[in-house]
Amino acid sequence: MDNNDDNINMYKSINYNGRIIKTTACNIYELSDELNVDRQNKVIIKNGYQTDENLKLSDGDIVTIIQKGVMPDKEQLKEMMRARHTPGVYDAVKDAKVAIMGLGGLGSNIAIMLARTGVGHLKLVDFDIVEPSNLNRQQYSIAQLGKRKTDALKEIINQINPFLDIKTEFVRVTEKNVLSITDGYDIVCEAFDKPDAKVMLTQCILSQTDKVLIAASGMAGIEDSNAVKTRKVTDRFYVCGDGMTEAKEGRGLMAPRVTICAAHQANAVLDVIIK
């Protein structure tokens, strides 16, 4: 009997690509032999930190081995995802649903970053085609000129992750139609580049509906990077830049601020959404 106890006690309970395994391997080495899986050509990621070195197991531990270069399936790709982002956040965010109100510099940067973290519903809102001027800073290529940017960002979403569910309307948001265009949509990400459509678009969702709204203001230029910064102004209402350096003549949109203010604005997204 005591025996019995002692082998039980032996065992770890860990996850191992999604599924729960019972092992007595002390480290990653071990859990590989014991389980016939090669190392080689392989990536191992333990609690969201992928490694190459014989990292202890304790018992709950998070462990997924990944083929390099090999295709998975829906499950599988899901697994990987969750392994190599921080434990827990994946689940978190699998069932948010998140609408993106303008595709430019911020918009198309903002989605992408969601779509890699495994936000599974996104609504993509615009009403223009990409143009030459855009890939200076937008996430489109040369092969996507003239394509509406509802399309062209749902087609690179799709070649990251093509289980997300990914909607989209081609249309200029207006008071009339915003309140339709958000339905179902419980976080607002407002990118817009014209004043007066972020003023009309933060007044309507925050005086009519109870959804979350994040918005921007202030990323033009080359000004310092750690001026942009994101600011709680209510529950309710986050507002990602540095409130003051807006596009104008001499000072123009480029790639680096516009997307560290796009990463303030995804990363409030999961802030709202995990806690």
Contents of the next structure:
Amino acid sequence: MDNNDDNINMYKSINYNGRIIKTTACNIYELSDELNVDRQNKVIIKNGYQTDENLKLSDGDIVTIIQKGVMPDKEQLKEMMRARHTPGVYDAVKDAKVAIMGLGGLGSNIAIMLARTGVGHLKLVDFDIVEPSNLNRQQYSIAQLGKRKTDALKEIINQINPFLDIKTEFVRVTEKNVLSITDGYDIVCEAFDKPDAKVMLTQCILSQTDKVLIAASGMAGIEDSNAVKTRKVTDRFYVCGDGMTEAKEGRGLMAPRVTICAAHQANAVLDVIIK
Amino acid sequence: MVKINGEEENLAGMNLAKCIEEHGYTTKWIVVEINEEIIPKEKYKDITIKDNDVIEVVSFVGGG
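Would you generate the structure of this protein in the form predicted in complex with the partner chain, following the form predicted on its own above?
Let's see the whole complex now, leading with the same chain.
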């Protein structure tokens, strides 16, 4: 015990830009004044929420103040990105392991959304290369034409969130290799194009493993956005889509509905992880 | 009563393959679960639906 003991309760312990500091500040403005941080041209994030308000501070709060337009070093970048994740959600997703089977309109979008959310371990699986016909809905660019989708998507993700464990496998998924490909991943996203491949993956994962499968069916055309739904068939089987609108002659796959469906799948992944 | 995709129907005693056909599904592109257990396609013709079974039929269409 020392003489400062009486003052200890005045101090809050908060996480500021990734390090724990003690402060007497009662709100964000007092904190920035105390730290001599000018609030002009800054992004202020408190507990995952970006704000201009002078919010109250409590013990244990996480506060990040980012200078706009300045390239941070890698450690700072990591902290700044972490700050925008919703606490509780991020802690759960960073350890999650998700395999994405098929990297077309569904898979490329699912992977990028999960990477942005901070899902820590992703496996990207596809046997194809990037072609011009993919650009209408898949996340690739002209500069990536001819590349393996696995490599191209990993490249994109590394430009968005370089702090994730991304594994790839350039292979066509069959009944014979599906278990080894998905080994170690608790959640599997079915993001194939062909219905027979969708059925094969669903049958194998649900009957031969205890993994969760998040599949998709029906997202072609420009029909109603709200017809795309997440159907929870059982605790470990979700199907997203409208269940009926197949891609066919005269009704192709287009970015909006495919992306809506991919977002349903990505959000179902988060739902499974958090629960 | 039997539940099929959330709807109660009087299907007890019916053969699963016949039930699937009568509901208009194409066997090739569906996955069937009875009481949360996936049914292999080759067993559809051997299964008789029981009272209180909960059947989920998920049909897959192309696109992704």
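Positions refer to the first chain, counted from 1. Quick caveat: nothing in here was measured; it's all calculated off a predicted structure.
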Quiz item: Based on which rigid part the C-alphas fit better between these two forms, which of Leu164, Pro87, Leu35, Asp186 occupies a hinge?
Solution: Pro87
